[in-house]
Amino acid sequence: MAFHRLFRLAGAALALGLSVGLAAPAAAQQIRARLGTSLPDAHPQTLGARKFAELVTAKTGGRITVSVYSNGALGSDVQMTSALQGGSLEFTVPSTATIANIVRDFGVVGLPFSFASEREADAVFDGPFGQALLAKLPEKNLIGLAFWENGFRNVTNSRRPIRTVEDLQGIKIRTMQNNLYIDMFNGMGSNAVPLAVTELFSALETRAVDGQENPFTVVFAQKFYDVQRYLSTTGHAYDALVLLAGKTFWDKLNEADRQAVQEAAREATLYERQQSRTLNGELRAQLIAAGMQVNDLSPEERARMRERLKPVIDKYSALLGQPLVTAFFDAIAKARAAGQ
């Protein structure tokens, strides 16, 4: 009797052990990740992030869930990118200007007056040149999933319209924390002040800086129209974003989940770019309605600005390496010739 009772207890314990053992892998499949953005919910960066999160959940059957934290809740672009490298954050979407501080070659994207259209940018970034840039990220503990769009950057300020390059003289312009952008605006006679976008509204409100440079979508989403009167469509640079995963996180995923995340990234890219272009097309009128005075620069004045910036372009072409710069402009020329 005692033997049979002991046998039953042992069998129950074995069954319990097996059930726990079988349950453990299922529990391990549940992966929770965070994606941080530096801009508000109304900006395409965060709209795209939420679409990506939705697609990841759908494509992994709910095994991977991605929570989006917008508007700098998890830190600045610099801080969040560093967190990815350190393994304490899973996804973020910084500007290529931020990534250029980690992988210098990404600085080529910011060379002033390079792209003529968003379609040219798509062809370059989705093609061999852009993919070669992304391939440089794993050695820095980052995985580049896709290029997203921030758009063509324009100048706003509280002092005067910018109609000529001379109008930039002496204006304190906030730039991204990137040496090329600092030199770009100093090269046009402004006083460049590098600052995280999460600190920018306060700096504009207190007149610590006179102005800033960003696409319409950022100006609207950050409500800069409340503290800036003039918007001038300089279009001095095209700004791309990069959807990043931390390599520490990526290496923990199985191949099927990596493929699902990549597919989600591709689909979210199309959505994010469309949101960016639709909004940039609509927001000019809304910014005027909000009280901003908008003026367009002539092609001749843009050419003058580019000529003024030739020493800066030459400096960064030398720093980046002429083969990289040549490949970049060759890719743009190919896209232009194809009618992109």
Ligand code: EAX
Given for the second form:
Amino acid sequence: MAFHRLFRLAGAALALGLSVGLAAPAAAQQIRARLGTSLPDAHPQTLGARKFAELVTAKTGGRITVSVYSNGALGSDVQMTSALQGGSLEFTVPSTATIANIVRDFGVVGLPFSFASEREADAVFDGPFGQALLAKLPEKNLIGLAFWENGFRNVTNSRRPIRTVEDLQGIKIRTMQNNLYIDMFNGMGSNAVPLAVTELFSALETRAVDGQENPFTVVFAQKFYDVQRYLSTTGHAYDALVLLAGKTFWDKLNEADRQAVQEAAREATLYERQQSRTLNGELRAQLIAAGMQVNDLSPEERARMRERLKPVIDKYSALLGQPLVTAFFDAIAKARAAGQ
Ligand code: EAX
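Can you return the structure of this protein in the form predicted together with this ligand rather than the form predicted alone?
What follows is the entire complex, opening with the chain shown before.
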């Protein structure tokens, strides 16, 4: 047989073999994935993760299993997100604040005093604005599956109640590893100390920092009531989490599996947000019962705090770019007008 015909036949056989080989394992193989969270089992981030894992197994008939490792067992938010990018971890659920170090536009979420309600946040994140943010992740080897809730962030500390912005003067306060949050608290006269949440309890316990800022659910799940006397409901920013998959992992899934995972993400999102809101409604009383002194800031004092933060808002609006910031506030205004 002429060499060129033999060569052509060999090439065809190889292509067929490769395609059959590739198709067969993807269709039949058992896929084991891991999901790391930075917060304890009691927090909606981990409750949602476990629900997601359960749904993925159910929707793929057990072909894909997701093992959840909570409370920073696999590292901090920053470390786990990097592990997804490197392909050594499959899922994690960090705050938009740390994602902003990878895709700058996510920093818009942390602009202080932007959202007035959780429902507004849902409408913005589930609508075109949020989806446009998620579309920026694949180029960083990340797949954004859904926005979850962390919630409105409040200040806790061991020194005094925060009733006015001036009360923050000189307080050493841990912030997330995010320049906007660092500038926010320095801008109000605190000394911002960026730390991973996995290091925060011991930093509070040893008084390496006086305080921190997080929603009730984090304060409760992390047992900060054991090391923080005062909780002041500043509500200075709404924090969202993003359920992320690593693109290296995602690209190996076939279309049916991707759809099953996306469906599981959608259902787990509704569950996680519900858990967050139910818990946030209950936890004020539980934190007081655990010994915390909780004070509310008056609308006037929150307005003064926002006014004090105007230079920081202006700085980050310029850094993020006016078109993005305008689109963000237009999306919020639309949600507000729709009565979200
Ligand atoms: O996973 O780091 C934080 O304070 C965030 O609230 C949370 O842990 C994000």
